[in-house]
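Encoded as structure tokens, the following chain is the form predicted on its own, with no partner shown.
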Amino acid sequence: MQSLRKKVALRSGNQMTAEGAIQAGCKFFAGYPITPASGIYKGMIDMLPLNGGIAISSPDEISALTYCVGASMRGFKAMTATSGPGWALMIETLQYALITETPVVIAVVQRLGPSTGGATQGGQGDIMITEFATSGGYTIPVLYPTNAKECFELTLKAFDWSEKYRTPVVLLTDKEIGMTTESVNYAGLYELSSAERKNIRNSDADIKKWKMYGFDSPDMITKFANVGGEVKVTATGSAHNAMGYLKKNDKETIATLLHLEEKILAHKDEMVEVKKELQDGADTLVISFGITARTLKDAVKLAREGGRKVSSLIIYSMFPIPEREIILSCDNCTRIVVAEENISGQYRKLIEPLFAGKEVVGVNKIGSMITTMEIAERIV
């Protein structure tokens, strides 16, 4: 990695996440193979011993995140691969994370579905049980790069969110970009970081009054103790209250059960990343992601030479959902159109209450991805 800075080369999507789980210091990673995500169970493998952590195949998809929950519990980044059918394995230990509010990575490449689907065709339908995955509803931080350099970036914040707020959090990408070999200008990439996780230390002041799952206000992320470590660690998969005792349906137990989503929603705000191109008079405004996102521009571009005005939003951050920089965007927009490989538009769904009083158009299709025209006919 040291031989690539400041240079360009051709790198995947796949590769990218790779190198950039390594620059955020991610120590330890457990995949099993699975197209389209094999690209970066291959780079783990190859480059995380060389740089000081450990990689490993594990046997299934299931034992694969437990291994890394278990690395982090330990005070290690931990991060896995996957695709939708191992996701659909992942989800108990997913949930197990979250209420022990365990920091993991998990990469989730889109492949077509559902169940096994077509392994080798790309496909954007996972939207959906990606993010409503657990028992409760509760937020599940999601970012999604339109391109291998992004997957760089992208796989750096969504360990520095993983850190600073104690949660899982998903990389969502797509065959297409993970599997595709682009040019990559590695220019400033090696400036980036991610946060350091915070621990509890018994020579801190603030031993006295910390709980494992303490808060004091909705904002409060309390520091995390390592299994081993100084401090002793009590962890359930089942209801608790802050000192991680199992109880049920006393205050403290429900209030730490609220406390995973409140602590969310109350950094929703610091939780932004989008890319927007707003025009003057535009009343068009096209919005999608990932590999869609990419023939966005190109629609965008065709119809405003076209001499239409038309505005546009990549959203990168898919959750928590952007909510105030997509009503700003289509603030004088009389017509929103979204694109994104599926079905029914699952997106679209969920972010269409923003766009009361609109035309809401959506571009959906499976099989191949949507073209350029396929978007620019729906901009009027």
The other form holds:
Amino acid sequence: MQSLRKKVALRSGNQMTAEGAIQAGCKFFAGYPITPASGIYKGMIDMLPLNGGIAISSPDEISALTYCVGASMRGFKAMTATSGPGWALMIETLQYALITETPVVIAVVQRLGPSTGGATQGGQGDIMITEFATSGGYTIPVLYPTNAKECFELTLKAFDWSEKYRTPVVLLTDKEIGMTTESVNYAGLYELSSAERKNIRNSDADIKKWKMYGFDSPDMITKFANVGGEVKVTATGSAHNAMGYLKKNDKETIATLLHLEEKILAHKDEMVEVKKELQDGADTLVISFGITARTLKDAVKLAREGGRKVSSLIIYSMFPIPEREIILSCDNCTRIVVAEENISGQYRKLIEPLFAGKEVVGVNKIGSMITTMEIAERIV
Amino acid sequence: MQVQENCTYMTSGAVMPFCKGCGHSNILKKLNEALGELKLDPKDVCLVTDIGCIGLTDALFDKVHTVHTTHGRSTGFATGIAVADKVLAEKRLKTIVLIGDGGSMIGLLHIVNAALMNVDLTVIVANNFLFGMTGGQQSSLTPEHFITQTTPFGNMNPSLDICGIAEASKAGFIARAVASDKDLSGLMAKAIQHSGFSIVEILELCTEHATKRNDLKGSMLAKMAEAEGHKLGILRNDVERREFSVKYAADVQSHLKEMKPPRFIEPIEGHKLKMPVGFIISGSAGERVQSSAGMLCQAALRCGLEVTQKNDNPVTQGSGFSLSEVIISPEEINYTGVSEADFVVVVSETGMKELKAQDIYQRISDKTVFIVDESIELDEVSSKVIKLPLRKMCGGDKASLGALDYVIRNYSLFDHEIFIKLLEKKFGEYSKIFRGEYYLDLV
Ligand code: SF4
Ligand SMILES: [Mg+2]
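Based on the form predicted on its own presented above, generate the structure block for the form predicted in complex with the partner chain.
Next comes the full complex, this chain leading.
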């Protein structure tokens, strides 16, 4: 055990997100200050040049994400970070990254909303705006860590998915995870890696068949062409055919749009990240994510000490929703408790249809972290 | 409909998708010539197009990279492409933005910032004084009195001088021309060749909307601009300003040695804790409350403990209260708040006020120990209260540090020596950090 503990450090989730991005091979970062996400920006400014990359300041959040998408189109892994108010501004460009199938990672460190809300207060209220931000309702993959170390791990995973599936990926965190510093044990972290981009080259055997946005099966992710590379790029944010030319409503164009969703669903089973702790005979399943998942652990421990049989499920891969894992976890339970720091139970409402015939209860609150007792009280 | 013959960068036989007489056709033809004059490898050219009729360009240039973007954002995407190319890649790319008058205003900050950064890209503003694609509505570059679909009695506002904005943004190359100018291709070539940010505003006709509503001919465009106070020709050609990547190499990359990789701690077995210990430390901003809490965490971490430090302060970082909740524990810490404090440290009245606002009396028990400055009034509590002249002995900026040192010293949470070492690294000899009386038995 002692040797595993050799490397420890006091780090915030934001710092670990920056370090994770560097480990993933991120080479471009553009930032705009916003509490509670600025720590990622600062971390990248301080560390990225040392790792062969560049971190720059942008005049607003819209610029920040457009810079990143541009850099990614040029062939480099790119990331930006923001919080609710800045996220609202980035959504136009998020959709552009989605339709142009350009990999990019956006860290969204949630704070209390709506609007400017509370800059130094936490929150878990951006789940809906993150997932349903696109016209058309396309799935944006979202990962949500619960502590600083997982910020590192899941940032790598975010880059991994982003490159593998050619899609923007959101690393969702919150003020409490992003800004709280905590002990981090680095065991294993530097062994992690993330996928490299598959680029098309003139010498490739499939070059004749290759199209900018081509595919011949739902799970196919076509190779990427870098702007400035040897294969001509035709990228567009308008509905387009497989070649990348603006087209209105022909079959191929609609199929190309549908493929944006199909390709994610086809790989859904590889995108499951959850932690189950099922107890034999449990009639209650408690579900949470992010900062509240930590409280969930304490609450479950408390309930079990009190003789209750209870199972728990922590969800890291928020989207695509890990439906199968959720259904399997609640098998014999009659009562489902979903705890999240927002007023309306955003995630609970999304997963509720999976629990037909069961009682589904929310633990919701805004302004401060949900406490152990507040969850424990619902495990009746 | 015009057919372009003998094109090098354009699709051969491309049919212009624009209305008859539209200025865009000529601008693109001249751009094609400009690229030819520069003899650029088509794979070294990227056209980044904006929304509007000018955005239909990408289908016409089948030899070069084309990126058709969102409204106004073209310069933003181009900035990312150009910076990445110049700093991270082969520095080969010529990045050219094609944007209309409407787009240049909605995306103005991207243009301004690219100019300030002096990124190596060229912005071509095709200015036909209105939004053509959507029906001829007024834009910010519509001249005063100009009739558009949405200014039926004439535009009330003067038009924006986009070149003037570029000038104020320190753009290196700025030019304004008319689409019919004989040497338009030469002018564009100069702009593209310029190392750093360049902008060319080209005045042109929207034959579908502008000429139908206004008494306007191509020959009148130059006069119209002058009437608005907008000069024509090359307005600036500054070759001295260093292009972004050159400046970046000199100003940032030359400092790599001063940048520090993340640092680590090797833990020792320096504690005998069986249970988590929670601290609430509260004081005033600017008095090192959170950094003192950080030192407590560093020392605990070094001694082999798990730690969390959750800070709180108002949105302004330099005024009001400053608060830290710290947990040190032999086991994994889940909930990061301190719901029942073992130690409450209060070093200023502002800190006390905030604690009351955060229901401090609900978060203590008989076992809680308060370490407070002598000046602080507490309610009647069943907890142990230790009042010390912390501010007098340690000074305001080290009052919380003194209090924490006191706790570690007297409650053997972990090896005090480790904390002392940390203090000495920062403040010099331990016995001289606080005033002499501090080191006497404090209780
Ligand atoms: S509407 Fe105006 S700008 Fe658009 S193609 Fe026709 S003439 Fe040109
Ligand atoms: Mg226009």
